[in-house]
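What follows is a single chain, given as structure tokens, in the form predicted in complex with the DNA.
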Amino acid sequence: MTVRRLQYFVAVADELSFTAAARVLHMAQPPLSMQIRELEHELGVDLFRRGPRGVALTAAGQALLPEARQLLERYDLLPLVARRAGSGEVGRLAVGLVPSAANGRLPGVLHRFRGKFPDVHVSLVEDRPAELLRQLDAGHLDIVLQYSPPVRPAHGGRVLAEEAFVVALPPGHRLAARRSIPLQALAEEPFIMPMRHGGEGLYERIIKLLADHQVVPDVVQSDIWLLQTIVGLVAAGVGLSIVPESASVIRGGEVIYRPIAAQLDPVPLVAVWRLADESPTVRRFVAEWA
């Protein structure tokens, strides 16, 4: 039993007539009447009583005729699925990123998604970077938003966006009436910093920054999860931080951004990937941030 002698059965079906099925099927006759006394044979009952004008169902054709038709439509539209599959139309996007990579351009980039591709079901995960690579290999992630590029030949990676750092104070600071700040003005201020996790993150790049500058902090807080929380400590008075640009939309009246008096190396949002997939959904969602 094949499904093409499946749609020779229906053909005949419909049209009660061998040689007018052959007619819509681009066929001659006789391999018609062969193909189906083929599947007769298979199945062991006859489907068709033959006539001298034409051809009607038996008890069996009968039960078989819906069967058949509905097991076709499904069969026509695989190659559909597998396309809209294979095309990322479809299908599921799990997300990995750094805590603080959450902010800027990602919420319009996930709308946008999410308005072109309404069925693929988009998952976010936030968690360190190291332990995101690692569920990246495993395959529960498809890609990860973080701060520095891919390390390992086995990962893809685009830059999605390049933000420059920015100091931010209580409002009333007294460097708040500068219109940049120099990073060796920080040496004397208490200072807050994200939580640290090993590999390239936030807490490495501000390390680095003011390593860059000679610059030590006075660090009175740290291991802090969200950038939300660190601007609120700011806010608090507790005291001042570096964080990426985009995060100055946090608590507009109750912080003041600053940009650095430096010329700094931009910090890069990068997202990382398998190179083994090079699955077509996330070539969509990094091309969305173009």
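Given the form predicted in complex with the DNA above, produce the structure of the same protein in the form predicted on its own.
Coming up is the bare chain, nothing alongside it.
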């Protein structure tokens, strides 16, 4: 069964005349009649009752007609679907992210992206950087958002956003009255550190920041994966911490956030993707961060 034969069948069904259908199709009647006979032979049923006053659809023809119309409509849409997929307007986008990345600009970017491209199905996966990159390489994710630049030759990357570090303090802490906090004031304070994942993640950036200012932290809790957990420990009075500014939306009434009184490099949020099969959808998603 070919698309062309279905088109011939629909034309004859619309006109209920082989002569009129041949005229609409700009072809001779005998070849049209032969093609319909071939279609009926393939299906094993008659589609038309032929008589001296014209033709009429059989029960089989009546059942086939709406299905044939639907198939032809979808067939006509195939070039458009292909063009939209090729331009990143339809398809899927699987985004992997470290949980703290959801506190900043990501919600607004996702809202705009979904508004512009409603036919792209977006899914989010939160996990540790190493696992996210493994899923990226396996093709389960299309893009990963993390705090480290790409280090593998197979990966491309781009900084999507930058933000400052702030100090998270428990309520009533002696430093909470200050409008900004010098890093030297954190010496010997009980400190809560994020988990170390390697590369240039939050842990490495905080350690370097403190070392550059000759501050040795008194680490009372370490290897904490979620920023929400770190902030929760700060709220409980376990210690203080340094977190990205976007984390200040967490427990805003229970934790005091203060800027650092120093000129510091911002914390970059980095997008990482596979160079070999970067999709147009990935490019459109990255462009929304501009």
